[in-house]
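Presented as structure tokens, the chain that follows is alone, the form predicted alone.
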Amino acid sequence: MASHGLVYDGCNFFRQRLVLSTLSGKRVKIKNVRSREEDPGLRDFEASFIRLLDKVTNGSRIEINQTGTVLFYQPGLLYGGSVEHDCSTQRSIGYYLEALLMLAPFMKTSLKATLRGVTNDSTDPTVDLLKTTALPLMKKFGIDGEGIDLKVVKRGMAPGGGGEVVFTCPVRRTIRPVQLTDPGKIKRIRGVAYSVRVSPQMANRIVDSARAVLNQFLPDIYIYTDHMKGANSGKSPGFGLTLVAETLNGSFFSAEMSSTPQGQGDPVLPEDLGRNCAKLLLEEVHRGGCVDSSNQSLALLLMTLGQQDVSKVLLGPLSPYTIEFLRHIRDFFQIMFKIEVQKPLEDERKGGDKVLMTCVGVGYSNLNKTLK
């Protein structure tokens, strides 16, 4: 245990462990990765993620046994710079971007990452969702300026991929403490309906069905249509919708849906997709909090690595992924959050218990000194 740092069993929460290991400088050993399955060991997308970590760090030591069931990772220096990476088409670019969003502010030089693969699928957060919710959240913690941007160059649907995105992020030595305790009321809804290698009319049908649901609640709704053609449309046909609701106090709630990949499952009608996505957005608003469920772990990490000051964030019901993330933060940083459950008032028709998360940041610059 001492020689291998932290030891974990199984492949669950694989990214969390490697990202927090990289930020904390603690070695980690992951064993019994799908050891009881017919096809044991790491999958292609996990191996691709390890290669990406190797590209953005300098001096990392990675050892994998012959069957791929045991991984030892000793993190190096987070370097950054200009990186190009071909992501595995088994998972979308969002799978890799979520990790880069956590790592990018703490690198030695500004990051410019060009990622190629699947930009939109139904498993991971899409590039559109991360651009409209994660980047504004990072700006609240002081990671701002013109340097931070996420640009979709080519759009690629599953299973073929063929998409390309460029993510740039400046370096921030200190993270600003935040007090996000009042989400405020919803003031507007924005969205993007995208279609590739299908009729452009598909996106218009999605917009009409989504507006039919949302117009009952709010007049300020604008959903863009994005139809890419030719070389920018990737290798597979598909369509989908990303919706974001913004509050008066600058909080964002998001929902998204995309069509089933070509040759997999039952086909989806654009009208059904638009209607169901609008209902998912209403459900996310119903959950409440100042950060939507897809970005809870990013907010908690920035609170942990912020200045040695008190940060408070009000969240909706915690997702299972976030609960495990809190356990990992305790393992890697010895930081524990003060968690206060706020019961909704009887006359309030709001979804579930809210959770007020409070912690004192460890300070990433101080953490570096202790590592040295």
Given for the second form:
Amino acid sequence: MASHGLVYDGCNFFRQRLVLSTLSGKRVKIKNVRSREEDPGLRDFEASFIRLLDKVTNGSRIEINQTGTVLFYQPGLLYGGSVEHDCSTQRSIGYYLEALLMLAPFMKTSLKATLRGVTNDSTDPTVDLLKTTALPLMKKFGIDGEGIDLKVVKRGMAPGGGGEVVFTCPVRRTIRPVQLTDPGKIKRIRGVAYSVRVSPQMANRIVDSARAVLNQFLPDIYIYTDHMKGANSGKSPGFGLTLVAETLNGSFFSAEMSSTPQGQGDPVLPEDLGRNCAKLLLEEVHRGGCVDSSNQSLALLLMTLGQQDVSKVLLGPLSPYTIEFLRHIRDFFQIMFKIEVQKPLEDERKGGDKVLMTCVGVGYSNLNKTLK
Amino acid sequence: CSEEDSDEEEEDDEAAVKEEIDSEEEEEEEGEEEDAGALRWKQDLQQKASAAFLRQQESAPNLRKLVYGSAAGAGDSDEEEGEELGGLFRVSRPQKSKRFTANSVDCSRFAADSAHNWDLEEMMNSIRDCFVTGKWEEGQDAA
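Since the one above is the form predicted alone, can you give the form predicted together with its partner chain too?
Up next: the whole complex, starting with the chain shown before.
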């Protein structure tokens, strides 16, 4: 199967495979996509993802068979520039943004992506979460400056959507290796309680219940309330909370929850949502490390693509998604990480086991970038 | 009255010594002579060391093997399934184990460990030192 590059089965880890394929330039073939299900083949959100990938690259070749169960992808050059995309409302913008975050630093020209769709749902990391955790993480790898920004213009809840975000990111020739081994202590907790097309009081109720839990640990808590109105409030009602804990060394832990989409499942009380979300944040603190669980794979990718030097990052327990990502990195870049478990000391009250990830970067340099 | 006090003190002392011994060697049986127990901890040192070593080996799994080792097995296809009906039709059932993971939802979220109950004081105490309000290590300062 050498002519087809790498071959995978099934639609799980779809984005990882296409993103790594684009960065490494290796062709990829994904077969048996839901081939045994009653509704076989790629779904709308995956097709939409492929279209987005096509927009940011130049010269990609994509072939899909008639039933949509086999996909062949030959990556082109990452072009970037100004891109607009209507994301499928089956998945939130976070689904698309997670991939764009990985690709954006390696484009030819800096990316300005306007994405429309669902900004907040309970399946994927929301736009607010990525803004407060992924962007600071990228800054540590040297992807910083004025250009990097993620702005929520309109908020759109599931299932209707109607939200809009603008993501801009500068390009880099090389990525700086990092040594993130000590997260430091948490100095403050921030958050956003948002509500659209419901009473603005909902956000206040969320804030009160979340504070009640978190104030047992820290006095420095501030949760903004964000109530968007009119044209900026999307098509469906809903509310939710994103919490972020910042440490002294600039690591971020996050947790979030949003209300169940209109017409699906049991309604949630804002008080319960606030309390449960605060507990999720405690869980995230218990996991610990220097990178929170939803950004593990982004950190590992940037370590892999760093200059030929040693990078070290302390993580909490590896998520199943991250474990698969590590295997994919080995497939595409032939990099294997050194993985060491760090057990907490007897009298330390710092949560569970940590994992120290070490690797030497492949010395990836962005050939797409134009010299000025 | 004074006699009783002294008696109690003696008992306390004895108990304290026993506790010390107990903590030093955990499998020590109770109600032994103290002088005999004093040097007991030196016995079976090698055995204990090897036991402790094995225990640690088990508790710290080789993550590298877990991550990179098992991937080879995932490639094997278990396509073989088959009751044929009347020699013509094949029963197609969605397979539980492998197919399920291969086609499940592509999502980076890491679900929380349901075993942790954050209402318990004990659980909360396990992360106290992650915050600036917790205890600081030697040589570090809040400033």
